Amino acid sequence: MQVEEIKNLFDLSGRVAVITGGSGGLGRAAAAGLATYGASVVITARRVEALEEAAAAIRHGGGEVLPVSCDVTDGKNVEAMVERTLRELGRIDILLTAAGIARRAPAEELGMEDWDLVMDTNVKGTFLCCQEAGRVMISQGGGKIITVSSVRAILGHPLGYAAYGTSKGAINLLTRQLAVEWAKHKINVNSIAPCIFRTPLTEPVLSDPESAKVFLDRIPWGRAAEPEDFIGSAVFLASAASDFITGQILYVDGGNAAS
């Protein structure tokens, strides 16, 4: 590899990324990373008005981006997702799926409502979209894939993250699954698994010093994780620093997973 290789490792330039959950916190902070090292970025979300808002946070940067309201869970809402971004922008390189959603109740008390709501945003929503953007990974021959997991997979938690904790756990395995599968195709399906992220759907539980110290205690970095922490990661696992990596399940966490 020569030198200027090298130095363009990180370079996304020219690529399309599409982010799901892009008005989240985690979605928000990866799409304007990728767009700061040159990706179109595409964010999704079902609220087109927090859509807009972190559009025009992009913009602001410098960023090329295309927001575009999208449910999940919903197959029809997906295609049609990855048909607009193919038609505005030719197409797909980057996918990472930042839509999820948490319940948290103690098991006993759990309602199968609550834990289909979260099986179904958050596997077969990720399940869907990596479906239909691998369709067009594997028409151009590669891309990236970006799954968004969490310590839950594999770490229990005294404050009732049976569905939640389940459902990450799936998608590492559904990411090994489709790295292995899609290896063939220049596809590279790798995940983000973050400990607890200061977002504000997290706030509840971080602004109420008993839940926040259950947390703290287990991090070893003694704070939670800012949006910013999500960045490196993501920008890493989309660019060309990546490519011999596939299968892989990457904490951000603060030590959390390790200790």
Ligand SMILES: NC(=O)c1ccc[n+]([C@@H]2O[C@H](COP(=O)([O-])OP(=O)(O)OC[C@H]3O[C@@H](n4cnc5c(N)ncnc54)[C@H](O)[C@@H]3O)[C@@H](O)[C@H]2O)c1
Contents of the next structure:
Amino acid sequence: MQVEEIKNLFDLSGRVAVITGGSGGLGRAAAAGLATYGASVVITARRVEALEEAAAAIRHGGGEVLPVSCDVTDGKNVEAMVERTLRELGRIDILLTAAGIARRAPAEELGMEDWDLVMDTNVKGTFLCCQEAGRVMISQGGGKIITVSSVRAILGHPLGYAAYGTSKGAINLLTRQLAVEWAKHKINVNSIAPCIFRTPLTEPVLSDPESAKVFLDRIPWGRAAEPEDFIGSAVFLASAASDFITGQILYVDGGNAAS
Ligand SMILES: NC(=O)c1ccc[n+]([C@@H]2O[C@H](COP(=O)([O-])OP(=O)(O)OC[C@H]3O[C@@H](n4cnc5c(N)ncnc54)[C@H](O)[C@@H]3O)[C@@H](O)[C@H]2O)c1
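Having displayed the form predicted on its own, please output the structure of the form predicted together with the ligand.
First the chain shown before, then all remaining chains and molecules of the complex.
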């Protein structure tokens, strides 16, 4: 490998990246990161105004961005989002699935409506996006898929994560399953598993000092993560720097999973 190639390991110029949950805390950070390294990014979520606001910030930083409204729980919606991406940008090289929700309740009180909503969004929604984008990547001869898991996939927690933790456990296995199935198509499938990040999703637990302490006490680094802490792992797993890495769950967690 030549020095120039090594220097360009993280370069994403000419790549097209689809980021679900692109108006949320982690999706926005990932989109800004991938766009900064040269990718054209498609950001998707349901609400158009939130997407437009996120898109404006990326454009302001010099990135190319296409906001597309899409509900990841609806197969037809996902299909239409992928078709629009192909119509406007011609290909899909990277998929990062940051659309997700949490519903917290003591296990003995958790309603099935909440259970279904979490599973539909986090598990089915992730799979539908991987399946649609995966078909495109198979026809292109390769690609990078990055799912978003959580430390809750492997660690129980006192504050009521039966549905959410189970959904993220499924994401870990889905990641490994797709990695094995699609290795022959040169599609890398990896996951980023965050601890608690400061985003709209976690505002309710972090704004309450008592529940915040329950989270922070478990993190050796001693703080909640900021959305920017997500960028490096997203760029790495989207780039040629990770070409021989697949089926891995990368814990971006200040040591949470190690303790
Ligand atoms: N913030 C954290 O501490 C943390 C920790 C571990 C894992 N995660 C995971 O990271 C991902 C992103 O979380 P975040 O903190 O950015 O949350 P967020 O609430 O800031 O953003 C979530 C995004 O998902 C979108 N979304 C939700 N349901 C959708 C649907 N049905 N269709 C399309 N889009 C939908 C929202 O509009 C939003 O853009 C989630 O999967 C979450 O479980 C977050």
